[in-house]
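Single chain ahead, by itself, as structure tokens, in the form predicted on its own.
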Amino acid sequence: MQDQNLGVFGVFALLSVLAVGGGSAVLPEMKTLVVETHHWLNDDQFRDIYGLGQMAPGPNMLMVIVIGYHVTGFLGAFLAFFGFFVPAGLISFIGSRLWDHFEGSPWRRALQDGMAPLVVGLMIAGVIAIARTAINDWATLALAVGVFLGVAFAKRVNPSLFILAGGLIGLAALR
């Protein structure tokens, strides 16, 4: 149990320093260390825990907390949000006091400008990571590309009841 304690603490650490951009940017790492890796999910379980973290209040990567708790209990809850929150959180710290410090620097700008289509790329990559485990005929593709279009068209309507939606025509097609 004290080498799965050190093992989440050690995986979300590592993700939290390589999350640039935000927690959405390492989310095919993520399970390819916490599925393929370790084992302590299955895909189903990773897709399902990513989905409640979607639609829950707060951070969407409060999932860790539930991947930690399913691997060892509550230290593991405790030791998954620590390493995933507190080096990120300590660097961003960090980076803005330098980031202030060097305002109106030419490499600042080239800096930002370099980063933001990496940044992108790394979204792209979780979003594709997300959709080989959730798609998978063409009945989860068409309502895939359901959601998609009614995030992306309907402005007025709040995101998270498409993804509602989703969820429950899925359940719904599972009975």
Contents of the next structure:
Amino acid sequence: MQDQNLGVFGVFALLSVLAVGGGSAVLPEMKTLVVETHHWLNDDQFRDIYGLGQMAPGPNMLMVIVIGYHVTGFLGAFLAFFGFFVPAGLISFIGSRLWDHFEGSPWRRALQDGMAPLVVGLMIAGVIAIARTAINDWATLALAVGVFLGVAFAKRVNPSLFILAGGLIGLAALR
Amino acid sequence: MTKVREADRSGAAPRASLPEIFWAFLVIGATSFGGGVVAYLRNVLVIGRGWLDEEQFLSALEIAQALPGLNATNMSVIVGDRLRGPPGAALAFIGMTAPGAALVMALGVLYASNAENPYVNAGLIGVGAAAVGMLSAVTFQIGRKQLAAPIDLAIILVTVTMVSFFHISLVIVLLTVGPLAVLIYRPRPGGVGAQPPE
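I have the form predicted on its own already, so could you send the form predicted in complex with the partner chain?
Following is the full complex, with the preceding chain placed first.
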């Protein structure tokens, strides 16, 4: 049990440091570690828990708490949260104080321009990772395309309403 | 020294007290449904409270995006620190994460005890599919500029292929594609800044 706790902390602390470009950039690696390497969840549970996370306000990767909870209960939940958010928070704290020293360095611009497409690529890989578990048939594909169009074009509508609608459509389809 | 720098950074902005910082970020953390936390942050910090001007907000955002971690939490740490040093950073971070964490925890406990319920499963299948749609729309919006530039598109395709199809570890992808991409955009002699030649 103790090893499991250490494992949860270790996995999410590693993901925290690797989360260049934000949460969805690290989704494929998270899925690999959580589902394939450690077998803490299966594909469907990973999809379900990712979906749960989309229904809460605040940072969109708070679902790591639920993954930790599945492994070792409330301690696991805390360790997953602490591991995923605190290392990156400390890096931000120190990094933002150092950043100003590089003001005007041409390499700062190079870093931003070069990393931008890499981050977009990682985000697309994140979409693919979730899609592989969440899109299983024409109905789920149609739902995803509908929400994509909704979020892209109905910009005044809060995106979380589309997520809620997705859940209701899922329920209705079952009935 | 710290004091001097904080004064420099906050400029003429009204000084925020620690409880005010905590409350402001708690409200953002509790109301920013559906992603797009940056818009909520701007509404509260720039427009509502006036703690930062546009330029200060964008400079903080630039740093938050360049460093590992989520924009929402990185911004809370950076802005909290600029307003009130380390205690400001800690309180802003807690305010930003606590409401969502409490709700996710509650949902997670409910999920664990109802995982076999067919209605819960059906609802979550819908939520999962909807989340794919939302995440692709967000990715498209963020990456629009890069997806239209040939060099960037090549870097994107290489990254996606490595991660999604060859399942190469993220550490390796970051350590190979990262330096290569920065090298492509390296500062050119004679150029101003790091713009590649037109």
